[in-house]
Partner chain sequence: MKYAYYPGCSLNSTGIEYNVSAKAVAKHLGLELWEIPEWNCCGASAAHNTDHLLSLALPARNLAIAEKEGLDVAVPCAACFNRLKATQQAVRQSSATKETINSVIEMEYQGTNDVLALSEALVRAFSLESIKEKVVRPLTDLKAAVYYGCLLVRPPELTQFDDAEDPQSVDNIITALGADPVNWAFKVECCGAGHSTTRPDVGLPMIDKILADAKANGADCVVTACPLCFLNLDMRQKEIEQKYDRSYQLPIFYFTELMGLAFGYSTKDMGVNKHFVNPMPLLEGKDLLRHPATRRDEA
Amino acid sequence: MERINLSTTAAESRTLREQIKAHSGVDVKDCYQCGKCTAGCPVAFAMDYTPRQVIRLVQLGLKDEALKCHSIWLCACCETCYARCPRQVDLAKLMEALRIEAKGMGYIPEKNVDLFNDLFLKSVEKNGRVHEMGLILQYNLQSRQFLKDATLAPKLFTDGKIHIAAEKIADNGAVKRIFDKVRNMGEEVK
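Just the structure of that chain by itself now, the form predicted together with its partner chain.
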């Protein structure tokens, strides 16, 4: 990381910190930067900022860096960091809050991860459950990887592991209403 002028980031750091705390309950001030989270993170090898660095960005109020980084999309939500953190910082929850915030601002550096999540939820909203076959087809189509995993398909079919027709729950209006209501609530709960 390059040299940072802390006095100009102080004000912004407070707002981002407070926002994160309000949305996720995670207080980044709890972190004393020991790096244990990074040491155990199975995805750190692929991240642009390590988990410890991500939390440092938030501590310093480097909002753009924190919201535009790939790490927050690559976090696998495995909770290793949280389980091991001596300060009990729920870093997975922080990553989640940053992702939601980033997406709201249109920062989506990992398009495929985001696309997959969106298609997944669309399937749930429509059917009440995930239709894996439809999800995989839509994902391959929209991420323009038309033949991805095509060699696996025949066996999945013959073994009855994927189905052409979506499985729906009878009253999937109930699930649709959950989506509608959440959309209309605006304010998130913690």
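Based on the form predicted together with its partner chain presented above, generate the structure block for the form predicted on its own.
What comes next is one chain alone, with no partners or other molecules.
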């Protein structure tokens, strides 16, 4: 096990904690490492660091370890951790802030997760809702998994779960204004 000199990470710890708090509103000092978040997390089994450990990395100022880990990309944002936390630490928001920070620094260990998120948001911005068929096609083409889940398509079509043409909402301008507002908020934070 690698030894870490915590006195060298103290300054970076403060900087990282302040950045995360500014982006997410989450103060990681509130976490006292009880582990209830990890115990209830439905995807903790697939993570390289458990949710509790991710918070601890941020608390200790281990920025590279926190931003390069796969766990922040695997978080399902289901908020089970938040519902279980006795200190109301919103771990889903923390994970999102870490993903944004990591993406800004070019650390994207789960490229397909990032691709899916981007394509999903583009579909919602364009149509006002997600167009499942377009999302599946774009994802499979861009992730180079051309026939992924192709055997499921006939049943999804016959059951009416996916449609060839995108269904758009009546007033897509409202959705576009939401996206524009969020983009402007991002510029204000930088």
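We call the rigid core whatever largest set of C-alpha positions still superposes within 1.5 Å between the two forms. For clarity, every value in this text was computed on a predicted model and none was experimentally measured. Numbering follows the first chain given and starts at 1.
CA movement of T158 between the two forms equals 2.4 Å, with the two forms superposed on the rigid core.
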